[in-house]
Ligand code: NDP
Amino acid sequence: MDKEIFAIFGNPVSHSKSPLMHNYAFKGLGYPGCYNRYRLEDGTELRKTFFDLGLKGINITVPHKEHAYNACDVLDDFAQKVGAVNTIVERGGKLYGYNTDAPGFLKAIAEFEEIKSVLFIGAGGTAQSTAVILKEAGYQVSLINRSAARLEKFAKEGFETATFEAFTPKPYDLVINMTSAGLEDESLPAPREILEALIPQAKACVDVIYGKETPFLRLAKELDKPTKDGSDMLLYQGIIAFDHFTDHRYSFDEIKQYMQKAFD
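Now give the single chain's structure, the form predicted alone.
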(Lines of atoms letter the chains of each structure in order from A and count residues from 1; the text may use other names and numbers.)
(Lines give C-alpha, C1' and ligand atoms only; values in the text may rest on other atoms or scores of the structure.)
Protein backbone atom coordinates (compact mmCIF):
# COMPACT_ATOMS: atom_id res chain seq x y z
CA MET A 1 0.00 0.00 0.00
CA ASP A 2 1.34 3.45 -0.91
CA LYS A 3 2.08 5.80 1.94
CA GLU A 4 -0.43 8.51 2.64
CA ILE A 5 1.21 11.92 3.04
CA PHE A 6 0.20 14.35 5.78
CA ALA A 7 1.61 17.73 6.84
CA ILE A 8 1.28 20.75 9.05
CA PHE A 9 0.72 24.13 7.38
CA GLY A 10 1.69 27.31 9.22
CA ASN A 11 3.99 30.31 9.32
CA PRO A 12 6.23 29.91 11.29
CA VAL A 13 6.24 26.14 11.26
CA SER A 14 9.87 25.03 11.74
CA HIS A 15 9.37 24.67 15.51
CA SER A 16 6.39 22.30 15.17
CA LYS A 17 6.48 19.00 17.05
CA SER A 18 3.55 17.63 15.04
CA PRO A 19 5.71 15.71 12.49
CA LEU A 20 7.51 13.89 15.32
CA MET A 21 4.25 13.07 17.11
CA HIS A 22 2.42 11.76 14.06
CA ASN A 23 5.37 9.85 12.63
CA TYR A 24 5.92 8.08 15.98
CA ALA A 25 2.25 7.05 15.90
CA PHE A 26 2.29 5.96 12.22
CA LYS A 27 5.37 3.82 12.86
CA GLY A 28 4.23 2.43 16.21
CA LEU A 29 0.77 1.49 14.93
CA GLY A 30 2.04 0.20 11.57
CA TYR A 31 -0.04 2.69 9.57
CA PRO A 32 1.28 3.58 6.07
CA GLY A 33 1.56 7.33 6.68
CA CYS A 34 4.25 9.99 6.60
CA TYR A 35 3.94 13.50 8.08
CA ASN A 36 5.91 16.61 7.02
CA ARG A 37 5.84 20.37 7.65
CA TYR A 38 5.12 23.08 5.09
CA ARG A 39 5.54 26.81 5.58
CA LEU A 40 2.53 28.41 3.91
CA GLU A 41 3.01 32.12 3.24
CA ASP A 42 -0.42 32.88 1.77
CA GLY A 43 -3.45 31.32 3.48
CA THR A 44 -5.63 31.85 0.40
CA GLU A 45 -3.42 29.28 -1.38
CA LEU A 46 -4.14 26.58 1.21
CA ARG A 47 -6.56 24.48 -0.85
CA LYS A 48 -4.49 24.64 -4.04
CA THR A 49 -1.29 23.81 -2.13
CA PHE A 50 -2.99 20.84 -0.45
CA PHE A 51 -3.92 19.26 -3.78
CA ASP A 52 -0.65 20.26 -5.52
CA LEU A 53 1.30 18.39 -2.83
CA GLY A 54 -0.92 15.30 -3.13
CA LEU A 55 -1.76 15.23 0.57
CA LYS A 56 -4.24 13.05 2.44
CA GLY A 57 -4.59 15.33 5.46
CA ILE A 58 -3.16 18.36 7.22
CA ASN A 59 -3.07 20.18 10.51
CA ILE A 60 -3.15 23.96 10.37
CA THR A 61 -1.50 26.30 12.84
CA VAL A 62 -1.25 30.10 13.08
CA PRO A 63 -2.09 32.17 11.13
CA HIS A 64 -4.20 30.08 8.72
CA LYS A 65 -7.07 28.53 10.73
CA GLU A 66 -9.75 30.78 9.28
CA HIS A 67 -8.37 30.21 5.74
CA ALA A 68 -8.53 26.48 6.46
CA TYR A 69 -12.20 26.86 7.35
CA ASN A 70 -12.88 28.53 3.99
CA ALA A 71 -10.94 25.86 2.07
CA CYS A 72 -13.21 22.98 3.16
CA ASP A 73 -16.08 21.38 1.25
CA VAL A 74 -17.59 19.74 4.36
CA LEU A 75 -17.35 20.94 7.97
CA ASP A 76 -18.24 19.02 11.10
CA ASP A 77 -20.79 20.65 13.41
CA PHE A 78 -18.30 22.06 15.87
CA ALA A 79 -15.96 23.54 13.22
CA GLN A 80 -19.00 25.13 11.60
CA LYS A 81 -20.05 26.66 14.89
CA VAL A 82 -16.64 28.19 15.70
CA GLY A 83 -15.51 29.22 12.21
CA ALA A 84 -12.00 27.80 12.60
CA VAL A 85 -10.44 24.55 11.33
CA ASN A 86 -7.13 23.00 12.36
CA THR A 87 -7.50 19.52 10.81
CA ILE A 88 -8.42 18.68 7.21
CA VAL A 89 -8.82 15.22 5.67
CA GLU A 90 -9.30 14.50 1.95
CA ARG A 91 -11.96 11.94 1.05
CA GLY A 92 -13.01 11.36 -2.56
CA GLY A 93 -11.57 14.69 -3.73
CA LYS A 94 -13.41 16.69 -1.05
CA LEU A 95 -11.84 18.40 1.97
CA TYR A 96 -13.42 17.63 5.34
CA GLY A 97 -12.67 20.14 8.13
CA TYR A 98 -12.51 19.56 11.88
CA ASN A 99 -11.44 21.46 14.96
CA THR A 100 -9.40 19.37 17.39
CA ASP A 101 -7.82 22.34 19.22
CA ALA A 102 -10.79 22.97 21.45
CA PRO A 103 -11.47 19.42 22.73
CA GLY A 104 -7.71 18.99 23.22
CA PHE A 105 -7.57 22.22 25.20
CA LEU A 106 -10.56 21.28 27.35
CA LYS A 107 -8.92 17.98 28.28
CA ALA A 108 -5.63 19.73 29.11
CA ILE A 109 -7.05 22.32 31.54
CA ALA A 110 -9.35 19.81 33.26
CA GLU A 111 -6.49 19.02 35.69
CA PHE A 112 -6.81 22.48 37.27
CA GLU A 113 -9.36 22.26 40.06
CA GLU A 114 -12.02 24.81 40.96
CA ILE A 115 -11.61 26.89 37.82
CA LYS A 116 -14.70 28.88 36.89
CA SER A 117 -13.53 32.13 35.26
CA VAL A 118 -11.01 32.18 32.40
CA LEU A 119 -9.35 35.15 30.69
CA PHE A 120 -7.93 34.77 27.19
CA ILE A 121 -5.23 37.17 26.04
CA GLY A 122 -5.67 37.26 22.27
CA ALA A 123 -8.63 36.64 19.96
CA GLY A 124 -7.36 34.60 17.00
CA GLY A 125 -8.44 31.24 15.57
CA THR A 126 -7.44 29.15 18.60
CA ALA A 127 -9.30 31.48 20.95
CA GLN A 128 -12.38 31.28 18.73
CA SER A 129 -12.85 27.53 19.01
CA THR A 130 -11.69 27.25 22.60
CA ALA A 131 -13.94 30.02 23.92
CA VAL A 132 -17.01 28.23 22.57
CA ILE A 133 -16.14 24.79 23.97
CA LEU A 134 -15.19 26.21 27.39
CA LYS A 135 -18.43 28.18 27.55
CA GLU A 136 -20.39 25.02 26.67
CA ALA A 137 -18.50 23.19 29.44
CA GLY A 138 -19.65 25.80 31.99
CA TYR A 139 -16.64 28.13 32.23
CA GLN A 140 -17.03 31.93 32.22
CA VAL A 141 -14.77 33.16 29.41
CA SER A 142 -13.58 36.75 28.87
CA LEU A 143 -11.14 38.05 26.24
CA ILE A 144 -8.76 40.96 25.93
CA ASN A 145 -6.94 41.90 22.73
CA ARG A 146 -4.80 44.70 21.34
CA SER A 147 -7.26 45.67 18.59
CA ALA A 148 -11.04 45.93 18.82
CA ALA A 149 -11.82 44.39 15.40
CA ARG A 150 -11.03 40.80 16.38
CA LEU A 151 -13.17 41.10 19.50
CA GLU A 152 -16.39 41.99 17.66
CA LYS A 153 -17.34 38.39 16.87
CA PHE A 154 -16.84 37.36 20.51
CA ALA A 155 -18.85 40.30 21.83
CA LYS A 156 -21.74 39.35 19.51
CA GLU A 157 -21.66 35.82 20.94
CA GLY A 158 -22.04 37.16 24.47
CA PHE A 159 -18.44 36.99 25.69
CA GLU A 160 -17.09 39.79 27.88
CA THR A 161 -14.39 41.57 25.84
CA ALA A 162 -12.06 44.57 26.10
CA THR A 163 -9.11 46.11 24.32
CA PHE A 164 -5.92 46.54 26.37
CA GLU A 165 -6.64 50.27 26.60
CA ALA A 166 -10.18 49.82 27.91
CA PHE A 167 -9.46 46.85 30.22
CA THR A 168 -9.73 47.07 34.00
CA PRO A 169 -8.01 44.06 35.64
CA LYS A 170 -10.07 41.94 38.05
CA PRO A 171 -9.67 38.39 39.43
CA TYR A 172 -9.80 35.43 36.99
CA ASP A 173 -9.08 31.84 38.01
CA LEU A 174 -7.07 31.08 34.88
CA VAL A 175 -5.17 33.52 32.63
CA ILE A 176 -4.25 32.09 29.22
CA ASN A 177 -1.93 33.45 26.54
CA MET A 178 -3.65 32.64 23.25
CA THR A 179 -1.19 34.66 21.13
CA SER A 180 2.16 33.76 19.54
CA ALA A 181 3.94 36.41 21.67
CA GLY A 182 7.11 34.86 23.04
CA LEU A 183 7.29 32.11 20.43
CA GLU A 184 10.23 33.59 18.55
CA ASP A 185 11.09 36.60 20.71
CA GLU A 186 10.92 37.91 24.28
CA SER A 187 7.66 39.81 23.93
CA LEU A 188 4.75 39.60 26.36
CA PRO A 189 1.16 39.01 25.13
CA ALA A 190 -0.14 42.17 26.83
CA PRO A 191 1.36 45.27 28.45
CA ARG A 192 3.40 44.34 31.54
CA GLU A 193 1.33 46.55 33.86
CA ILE A 194 -1.84 44.64 32.89
CA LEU A 195 -0.15 41.27 33.49
CA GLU A 196 1.33 42.36 36.81
CA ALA A 197 -2.17 43.34 37.94
CA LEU A 198 -3.83 40.14 36.62
CA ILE A 199 -1.45 37.32 37.48
CA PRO A 200 -1.28 37.73 41.28
CA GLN A 201 -5.09 37.37 41.42
CA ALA A 202 -5.15 34.19 39.28
CA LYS A 203 -4.98 30.57 40.44
CA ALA A 204 -2.80 29.54 37.48
CA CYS A 205 -1.44 30.69 34.10
CA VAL A 206 -1.38 28.78 30.82
CA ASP A 207 0.42 29.45 27.54
CA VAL A 208 -0.61 27.74 24.30
CA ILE A 209 3.04 27.91 23.16
CA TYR A 210 4.94 24.74 23.99
CA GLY A 211 8.55 23.63 24.23
CA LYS A 212 9.92 26.80 25.81
CA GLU A 213 9.40 28.92 28.87
CA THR A 214 7.85 32.05 27.40
CA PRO A 215 8.25 35.49 28.97
CA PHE A 216 4.58 35.20 30.03
CA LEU A 217 5.17 31.92 31.93
CA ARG A 218 8.43 33.26 33.37
CA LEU A 219 6.57 36.27 34.77
CA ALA A 220 3.87 33.99 36.22
CA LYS A 221 6.53 31.88 37.96
CA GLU A 222 8.20 35.01 39.35
CA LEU A 223 4.79 35.87 40.81
CA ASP A 224 4.52 32.37 42.35
CA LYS A 225 1.74 30.99 40.18
CA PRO A 226 1.37 27.41 38.87
CA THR A 227 2.00 27.33 35.09
CA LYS A 228 1.35 25.02 32.18
CA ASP A 229 2.64 25.28 28.62
CA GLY A 230 0.88 24.03 25.51
CA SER A 231 2.41 20.53 25.43
CA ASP A 232 -0.65 18.62 26.70
CA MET A 233 -2.96 20.65 24.46
CA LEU A 234 -0.74 19.86 21.48
CA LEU A 235 -0.63 16.19 22.38
CA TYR A 236 -4.38 15.83 22.91
CA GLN A 237 -5.42 17.77 19.80
CA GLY A 238 -2.85 15.70 17.84
CA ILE A 239 -4.35 12.43 19.05
CA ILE A 240 -7.84 13.58 18.01
CA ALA A 241 -6.49 14.73 14.60
CA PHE A 242 -4.71 11.38 14.09
CA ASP A 243 -8.00 9.66 14.84
CA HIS A 244 -9.56 11.58 11.91
CA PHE A 245 -6.55 10.92 9.66
CA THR A 246 -6.78 7.15 10.21
CA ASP A 247 -10.58 6.92 10.04
CA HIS A 248 -11.12 6.08 13.72
CA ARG A 249 -9.35 2.73 13.70
CA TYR A 250 -7.35 3.22 16.93
CA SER A 251 -8.30 4.16 20.49
CA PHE A 252 -7.19 7.40 22.17
CA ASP A 253 -4.80 5.49 24.45
CA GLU A 254 -3.32 3.43 21.60
CA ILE A 255 -2.40 6.63 19.76
CA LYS A 256 -1.25 8.39 22.92
CA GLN A 257 1.33 5.76 23.87
CA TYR A 258 3.29 6.52 20.67
CA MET A 259 2.65 10.26 20.34
CA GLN A 260 3.79 10.79 23.94
CA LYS A 261 7.32 9.78 22.88
CA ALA A 262 7.72 13.12 21.09
CA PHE A 263 7.70 14.79 24.52
CA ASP A 264 10.04 12.39 26.36
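Positions refer to the first chain, counted from 1. Since this is a predicted model, take the numbers as computed values, not measurements. First, how it differs from the form predicted in complex with this ligand.
- Treating the chain as two rigid parts that move between these two forms, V74 and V118 fall in separate parts.
- Rigid-body analysis on C-alpha atoms gives a rotation of 14° for the smaller part relative to the larger between these two forms.
Return one more block: the form predicted in complex with this ligand, after the form predicted alone shown previously.
Next comes a single chain, given without company.
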Protein backbone atom coordinates (compact mmCIF):
# COMPACT_ATOMS: atom_id res chain seq x y z
CA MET A 1 0.00 0.00 0.00
CA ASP A 2 1.36 3.44 -0.97
CA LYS A 3 1.90 6.00 1.72
CA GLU A 4 -1.19 8.14 2.34
CA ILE A 5 -0.85 11.79 3.26
CA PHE A 6 -3.14 13.56 5.70
CA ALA A 7 -3.17 17.10 7.09
CA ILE A 8 -4.91 19.59 9.29
CA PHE A 9 -6.20 22.72 7.56
CA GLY A 10 -6.78 25.87 9.61
CA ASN A 11 -5.66 29.41 10.19
CA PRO A 12 -3.82 29.59 12.53
CA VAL A 13 -2.69 25.99 12.57
CA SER A 14 0.77 26.07 14.12
CA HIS A 15 -0.54 25.28 17.63
CA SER A 16 -2.38 22.11 16.55
CA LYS A 17 -1.66 18.82 18.29
CA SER A 18 -3.28 16.81 15.49
CA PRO A 19 -0.04 15.98 13.57
CA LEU A 20 1.52 14.56 16.73
CA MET A 21 -1.62 12.60 17.64
CA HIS A 22 -2.15 11.03 14.22
CA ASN A 23 1.51 10.33 13.52
CA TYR A 24 1.86 8.48 16.86
CA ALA A 25 -1.11 6.35 15.84
CA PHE A 26 0.13 5.72 12.26
CA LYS A 27 3.55 4.71 13.54
CA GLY A 28 2.25 2.64 16.45
CA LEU A 29 -0.25 0.74 14.35
CA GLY A 30 2.13 0.32 11.38
CA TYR A 31 -0.23 2.13 8.99
CA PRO A 32 1.48 3.77 5.98
CA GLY A 33 0.27 7.29 6.70
CA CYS A 34 1.88 10.64 7.41
CA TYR A 35 0.08 13.69 8.82
CA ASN A 36 1.10 17.34 8.25
CA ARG A 37 -0.30 20.79 8.85
CA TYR A 38 -1.38 23.36 6.25
CA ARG A 39 -2.27 26.99 6.89
CA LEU A 40 -5.23 27.66 4.60
CA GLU A 41 -6.00 31.35 4.29
CA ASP A 42 -8.93 31.23 1.86
CA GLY A 43 -11.55 28.62 2.82
CA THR A 44 -13.03 28.63 -0.69
CA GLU A 45 -9.73 27.08 -1.86
CA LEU A 46 -10.11 24.07 0.44
CA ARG A 47 -11.22 21.52 -2.14
CA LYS A 48 -8.69 22.58 -4.79
CA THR A 49 -5.88 22.60 -2.20
CA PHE A 50 -6.85 19.13 -1.01
CA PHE A 51 -6.51 17.68 -4.52
CA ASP A 52 -3.45 19.78 -5.48
CA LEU A 53 -1.61 18.35 -2.47
CA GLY A 54 -2.67 14.77 -3.29
CA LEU A 55 -4.14 14.15 0.16
CA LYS A 56 -6.08 11.15 1.42
CA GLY A 57 -7.76 12.95 4.32
CA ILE A 58 -7.83 16.11 6.39
CA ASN A 59 -9.07 17.54 9.64
CA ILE A 60 -10.36 21.08 9.55
CA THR A 61 -10.15 23.60 12.34
CA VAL A 62 -11.09 27.26 12.85
CA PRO A 63 -12.25 29.07 10.72
CA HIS A 64 -12.98 26.62 7.91
CA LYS A 65 -15.50 24.05 9.18
CA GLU A 66 -18.35 25.54 7.14
CA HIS A 67 -16.18 25.75 4.03
CA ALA A 68 -15.29 22.11 4.61
CA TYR A 69 -18.99 21.28 4.72
CA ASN A 70 -19.47 22.99 1.35
CA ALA A 71 -16.43 21.25 -0.19
CA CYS A 72 -17.75 17.68 0.24
CA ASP A 73 -19.47 15.45 -2.30
CA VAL A 74 -21.00 13.19 0.34
CA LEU A 75 -21.92 14.11 3.92
CA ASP A 76 -22.80 11.76 6.71
CA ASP A 77 -26.21 12.35 8.30
CA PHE A 78 -24.91 14.10 11.40
CA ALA A 79 -22.55 16.47 9.52
CA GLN A 80 -25.44 17.30 7.21
CA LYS A 81 -27.64 18.14 10.17
CA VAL A 82 -25.16 20.44 11.94
CA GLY A 83 -23.65 22.10 8.85
CA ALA A 84 -20.04 21.72 10.02
CA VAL A 85 -17.35 19.26 8.91
CA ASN A 86 -14.04 18.69 10.70
CA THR A 87 -12.96 15.48 8.92
CA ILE A 88 -12.78 14.75 5.18
CA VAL A 89 -11.71 11.49 3.53
CA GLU A 90 -11.13 11.01 -0.20
CA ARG A 91 -12.53 7.82 -1.71
CA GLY A 92 -12.56 7.21 -5.47
CA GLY A 93 -12.12 10.92 -6.24
CA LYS A 94 -15.00 12.02 -4.00
CA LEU A 95 -14.77 13.87 -0.70
CA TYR A 96 -16.68 12.37 2.24
CA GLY A 97 -17.36 14.69 5.18
CA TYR A 98 -17.88 13.96 8.87
CA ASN A 99 -18.15 15.83 12.15
CA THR A 100 -16.17 14.10 14.90
CA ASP A 101 -16.03 17.05 17.36
CA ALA A 102 -19.52 16.38 18.68
CA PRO A 103 -19.23 12.58 19.22
CA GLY A 104 -15.80 13.27 20.76
CA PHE A 105 -17.37 15.67 23.21
CA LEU A 106 -20.24 13.28 23.99
CA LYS A 107 -17.75 10.56 24.87
CA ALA A 108 -15.65 12.97 26.93
CA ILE A 109 -18.53 13.84 29.26
CA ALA A 110 -19.78 10.25 29.56
CA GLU A 111 -17.63 9.82 32.70
CA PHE A 112 -19.97 12.12 34.63
CA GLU A 113 -22.81 10.06 36.01
CA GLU A 114 -26.44 10.98 36.50
CA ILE A 115 -26.28 14.07 34.33
CA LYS A 116 -29.58 15.22 32.88
CA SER A 117 -29.42 18.99 32.50
CA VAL A 118 -26.52 20.77 30.84
CA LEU A 119 -25.89 24.49 30.51
CA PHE A 120 -23.67 25.75 27.69
CA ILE A 121 -22.05 29.13 28.10
CA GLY A 122 -21.51 30.15 24.47
CA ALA A 123 -23.39 29.58 21.25
CA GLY A 124 -20.76 29.34 18.48
CA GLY A 125 -19.95 26.58 16.03
CA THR A 126 -18.79 24.05 18.61
CA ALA A 127 -21.90 24.63 20.70
CA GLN A 128 -24.02 24.02 17.59
CA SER A 129 -22.84 20.48 16.84
CA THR A 130 -22.48 19.43 20.48
CA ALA A 131 -25.92 20.75 21.47
CA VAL A 132 -27.52 18.61 18.76
CA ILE A 133 -25.70 15.41 19.69
CA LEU A 134 -26.33 15.88 23.43
CA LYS A 135 -30.03 16.48 22.78
CA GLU A 136 -30.17 13.32 20.65
CA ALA A 137 -28.46 11.43 23.49
CA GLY A 138 -31.22 12.53 25.89
CA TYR A 139 -29.59 15.45 27.71
CA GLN A 140 -31.57 18.63 28.34
CA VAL A 141 -29.43 21.40 26.87
CA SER A 142 -29.82 25.13 27.64
CA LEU A 143 -27.58 27.92 26.37
CA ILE A 144 -26.60 31.36 27.54
CA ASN A 145 -24.53 33.77 25.48
CA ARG A 146 -22.98 37.22 25.68
CA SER A 147 -24.93 38.50 22.68
CA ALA A 148 -28.35 37.60 21.27
CA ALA A 149 -27.62 36.98 17.58
CA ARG A 150 -26.10 33.49 17.84
CA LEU A 151 -28.88 32.29 20.15
CA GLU A 152 -31.63 32.72 17.57
CA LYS A 153 -30.81 29.54 15.68
CA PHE A 154 -30.81 27.49 18.90
CA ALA A 155 -34.13 28.96 20.05
CA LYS A 156 -35.66 28.00 16.68
CA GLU A 157 -34.42 24.44 17.20
CA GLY A 158 -36.23 24.29 20.56
CA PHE A 159 -33.34 24.89 22.98
CA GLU A 160 -33.90 27.08 26.05
CA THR A 161 -31.73 30.18 25.53
CA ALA A 162 -30.98 33.51 27.23
CA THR A 163 -28.51 36.36 27.03
CA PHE A 164 -26.57 37.02 30.24
CA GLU A 165 -28.83 40.01 31.03
CA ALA A 166 -32.04 38.01 30.62
CA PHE A 167 -30.79 34.91 32.48
CA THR A 168 -31.92 33.81 35.93
CA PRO A 169 -29.57 31.13 37.32
CA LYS A 170 -31.13 27.81 38.34
CA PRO A 171 -29.63 24.34 38.96
CA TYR A 172 -27.91 22.51 36.07
CA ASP A 173 -26.03 19.22 36.51
CA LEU A 174 -23.17 20.25 34.21
CA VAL A 175 -21.96 23.77 33.35
CA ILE A 176 -19.80 23.93 30.22
CA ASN A 177 -17.64 26.71 28.82
CA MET A 178 -18.21 26.56 25.06
CA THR A 179 -16.72 30.01 24.42
CA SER A 180 -13.16 30.97 23.56
CA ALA A 181 -12.98 33.15 26.70
CA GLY A 182 -9.82 32.12 28.54
CA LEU A 183 -8.13 30.69 25.44
CA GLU A 184 -5.79 33.59 24.80
CA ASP A 185 -6.80 35.88 27.65
CA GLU A 186 -7.70 35.59 31.32
CA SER A 187 -11.41 36.38 31.03
CA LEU A 188 -14.32 34.43 32.46
CA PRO A 189 -16.93 33.31 29.92
CA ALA A 190 -19.80 35.02 31.79
CA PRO A 191 -20.15 37.63 34.55
CA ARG A 192 -18.69 36.36 37.84
CA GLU A 193 -22.00 36.75 39.71
CA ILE A 194 -23.75 34.42 37.25
CA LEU A 195 -20.97 31.81 37.56
CA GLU A 196 -20.92 32.04 41.35
CA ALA A 197 -24.67 31.38 41.37
CA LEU A 198 -24.44 28.47 38.88
CA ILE A 199 -21.32 26.53 39.85
CA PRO A 200 -22.19 25.62 43.48
CA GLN A 201 -25.42 23.99 42.22
CA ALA A 202 -23.67 21.95 39.51
CA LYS A 203 -22.24 18.40 39.81
CA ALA A 204 -19.23 19.30 37.64
CA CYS A 205 -17.80 21.93 35.27
CA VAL A 206 -16.29 21.29 31.84
CA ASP A 207 -14.26 23.49 29.49
CA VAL A 208 -13.69 22.81 25.79
CA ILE A 209 -10.39 24.69 25.96
CA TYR A 210 -7.36 22.46 26.54
CA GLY A 211 -3.72 22.85 27.40
CA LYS A 212 -4.19 25.45 30.13
CA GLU A 213 -6.24 26.02 33.24
CA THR A 214 -8.82 28.62 32.25
CA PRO A 215 -10.21 31.20 34.70
CA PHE A 216 -13.53 29.31 34.45
CA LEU A 217 -12.04 25.98 35.60
CA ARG A 218 -9.98 27.78 38.24
CA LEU A 219 -13.14 29.31 39.68
CA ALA A 220 -14.89 25.91 39.60
CA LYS A 221 -11.99 24.36 41.54
CA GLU A 222 -12.10 27.18 44.10
CA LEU A 223 -15.77 26.30 44.54
CA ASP A 224 -14.81 22.61 45.09
CA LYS A 225 -16.33 21.20 41.90
CA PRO A 226 -14.93 18.35 39.78
CA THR A 227 -13.56 19.78 36.52
CA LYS A 228 -12.54 18.55 33.09
CA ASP A 229 -10.77 20.43 30.30
CA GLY A 230 -11.00 19.90 26.53
CA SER A 231 -8.14 17.37 26.18
CA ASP A 232 -10.33 14.26 26.06
CA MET A 233 -12.63 15.94 23.55
CA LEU A 234 -9.59 16.62 21.36
CA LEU A 235 -8.27 13.07 21.78
CA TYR A 236 -11.64 11.42 21.11
CA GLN A 237 -12.48 13.54 18.03
CA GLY A 238 -9.02 12.55 16.74
CA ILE A 239 -9.60 8.84 17.36
CA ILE A 240 -12.95 8.95 15.56
CA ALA A 241 -11.35 10.87 12.64
CA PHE A 242 -8.50 8.31 12.48
CA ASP A 243 -11.11 5.56 12.36
CA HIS A 244 -12.59 7.20 9.22
CA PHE A 245 -9.11 7.80 7.71
CA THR A 246 -8.21 4.13 8.05
CA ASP A 247 -11.60 2.68 7.05
CA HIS A 248 -12.53 1.28 10.46
CA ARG A 249 -9.81 -1.34 10.66
CA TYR A 250 -8.72 -0.66 14.27
CA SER A 251 -10.68 -0.55 17.52
CA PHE A 252 -11.12 2.67 19.48
CA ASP A 253 -8.77 1.41 22.22
CA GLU A 254 -6.08 0.32 19.74
CA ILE A 255 -5.98 3.84 18.28
CA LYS A 256 -6.21 5.45 21.73
CA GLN A 257 -3.18 3.65 23.14
CA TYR A 258 -0.91 5.36 20.59
CA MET A 259 -2.72 8.64 20.04
CA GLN A 260 -2.82 9.53 23.72
CA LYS A 261 1.00 9.64 23.79
CA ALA A 262 0.60 13.13 22.30
CA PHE A 263 -0.73 14.23 25.70
CA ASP A 264 2.10 12.79 27.84
